[in-house]
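Just the one chain here, laid out as structure tokens, in the form predicted on its own.
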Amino acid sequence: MLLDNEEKAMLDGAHGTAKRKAMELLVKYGNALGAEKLIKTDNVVGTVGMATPFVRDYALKPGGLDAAFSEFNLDSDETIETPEFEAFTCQVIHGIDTEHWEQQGGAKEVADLQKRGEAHFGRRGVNMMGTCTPYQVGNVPVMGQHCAWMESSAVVYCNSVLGARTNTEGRESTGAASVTARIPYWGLHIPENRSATHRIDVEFDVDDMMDWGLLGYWVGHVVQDDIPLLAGVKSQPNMMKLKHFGAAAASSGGVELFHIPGATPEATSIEAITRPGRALATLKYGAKERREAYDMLNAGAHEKKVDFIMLGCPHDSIEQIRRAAQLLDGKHIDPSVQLWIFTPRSIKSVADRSGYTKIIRDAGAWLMSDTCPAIGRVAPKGTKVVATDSAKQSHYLPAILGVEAWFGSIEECVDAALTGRWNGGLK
């Protein structure tokens, strides 16, 4: 791998032990990937303060949070004092909501440790956004900007909707990028690797949130980790629909980038996002494929009586919270169920001030932040059957929590919360 003089100095230890360890990690990582060089980045989304059990064990040992950072972000057995971060860095989603830890079945000492971690790493330059949707709360890289982001739904949004460039990074590579402001130049950082591989002719009129989730789930299933181009989309998708599409496609497959002419920035034309001389695999999405996606998402659900309704994966926007509040206004959920809605904490503050949080609480539901059931492995005690408007959660929760999961619209999910039963279905 070719290193510039500044990178060589970091590798030689001229800029301290932390940067040396970080550079050693990046060089090994880049060599394994076949990267010829590193690229500068000033936008990192990673995790340095999540209160998960394996990190917590390290944080409670001698060396504390520095030891945890050294082990899990620099892959170092040696405890190194956490340095000031070189790159602009945001904390992705956490493992627990430190305000609602008790409701989530957590422990006070875990919430306290997370708060201590937030203060420790925040002083060193980590912005504690605590969300899988950093683009909703201020981290909006520009088209062509090189980033180092974690979290599959965030990565696919960053690449596709914003036109920035990132691969799906891990805890260690984002930690090293934060310290050095470098990441290996490979994969989707390289322009020619961003061309479409599949053309999906969308013959069914996809408009509402549920249908964008179904389309994403089917597309991810058929293209896996390739790059789809959606042709024939009739309605203009907004941020909420695109985040649900991307999250679903990144769950059933490994989609990190998609193109929609007229909606995503690199897709100024079909010619702009296709490689000359390379034929696209062409597929169609119609009523039959829509039914296939719905059946896949609900394949493991049988019991109509639900225990837990979960909204907000990826984290809800203020528009989605308002819609939930409208559906719940003046009503109360069934006493046999719980309804949790997840959003970034800064958006929750807007919901608090707008009166939506009070409507939700008056209905017996909760508006939570910082985590989700899949990441935090949090759910009401005794949960066996979940209803959710998230294709991602419907995909992962059966394996993670051992539950049945129904997928449907927000209206169907709120109805399940009010009645205690799943009454949804594909219309």
Second form
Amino acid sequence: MLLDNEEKAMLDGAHGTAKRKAMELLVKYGNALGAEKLIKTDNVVGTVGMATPFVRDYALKPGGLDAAFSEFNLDSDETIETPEFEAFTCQVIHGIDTEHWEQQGGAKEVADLQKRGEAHFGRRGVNMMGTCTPYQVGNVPVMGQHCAWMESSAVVYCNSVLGARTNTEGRESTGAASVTARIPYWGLHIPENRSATHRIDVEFDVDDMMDWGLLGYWVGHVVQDDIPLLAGVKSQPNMMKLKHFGAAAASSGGVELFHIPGATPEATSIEAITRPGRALATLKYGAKERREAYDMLNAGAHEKKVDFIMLGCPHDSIEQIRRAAQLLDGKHIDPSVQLWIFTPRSIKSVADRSGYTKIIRDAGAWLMSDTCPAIGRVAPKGTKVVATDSAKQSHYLPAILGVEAWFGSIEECVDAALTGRWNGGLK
Amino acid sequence: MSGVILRGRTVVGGVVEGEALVTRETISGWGGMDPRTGTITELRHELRGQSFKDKILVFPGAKGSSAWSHYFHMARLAGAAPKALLFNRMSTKVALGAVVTRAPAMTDFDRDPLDVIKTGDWVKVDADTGRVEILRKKDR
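The structure above corresponds to the form predicted on its own; please give the structure of the form predicted in complex with the partner chain next.
Next comes the full complex, this chain leading.
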């Protein structure tokens, strides 16, 4: 890989051990990819979360926060003092909500460790957003900006809806990017790699949130990690629909970029997002395909008695919280279930001020932040059957928590919370 | 059929021998495997319940969460990582995952390893010279 003088100096240790270790990792990683060079980045979404069991084992030792950062963020066996970060860096969703850990069944020592970690890494430049949706709370890169983001649902949003450029980075590569402000120039950083590979003719009228989730889940399943172009979309999607669509497509497949003429910025025309001479694989999404997606998502669910209802994956927008509050207003959830709704903490403060949090709490449900059942492996004790409006959680929770999961609309999920039973179905 | 040789590109260097575990399905890190044991946990995956610990893992590529590398990183620390990674489709997930797993890894083969290598075959991976040799086919 070609390195510029500053990068060579970092690799030689002229700027300290942390930058040397970080640059060593980026060179190994870039060579593994077959990248020709590194690119400057000043927008990183990574994690210094300390709550998961493996990381905790390192972090709880004396001086352990730096040891955990060295091992898990720089792949360094040697413990290095964590430096001030070069690049603008935001904390992604992580393992524990330090305000609701008790309700989530967490341990005080884990919450305390996480808070210590936030203080330690915060002053080194990690902005503690604590969300899978940094674009909802102030990290909104501009079109063409080179980023280094983790979190598959954020990556696909960053590329597709914002037109910024990032690959799906990991904990170690974002750690190295924060320290050096560099990331391999590969994949979606390169304009030629951003053209569509598949054309999906969307014949079913996809409009509501549930349908955007189903479409995303089906598209990811068929294109895997290729780049779909959605043609024929009749209803203009908004931020929360594209957030749900992308998260679903990144779960059933590995979609990191999609194009929708009329909705996403690079799709100014079909020509702008297709490569001359390359034929697109063309697929149709109709009622049959919609049914397939629904059946895949609900394949593992049989028991109609539900224990746990989860909303807010990816983390809810304020509009979604308002909708939940409307559905719960003046009612109370069934005593046999719990309903947890997840949103970034700064959006929760808007919900607090708007009275939504009180409506949700009065109904017996909780508004939480920072984590989710899948990332934090948190669910009410004894949960066997989950209902969720998230295709992503429905995809992952059976494997992560060993539960059955129903996927449906927010209305069906709130109904399940109020009655204790799943009455949903594809209409 | 033993003695079959594939040539490919080095992702991470190193030389190992071991038993192959082959799947035609892409593999998830977070949410798809248990890093303590290397067992595939993804619902509906053809390897569900099987462990890649100490195996030469032959697979199409990575999918799913950006914590792919972190999960393979943890599997290495738990002693449950694969011995080598042979795959077809390059991605940031699998490249970073291979680097932090610190296991020999290769891609871009002259023949599709999924066609040539079968589960149970004894395989030598020489990622320093970009060579994979099937030393012994599994009796079947």
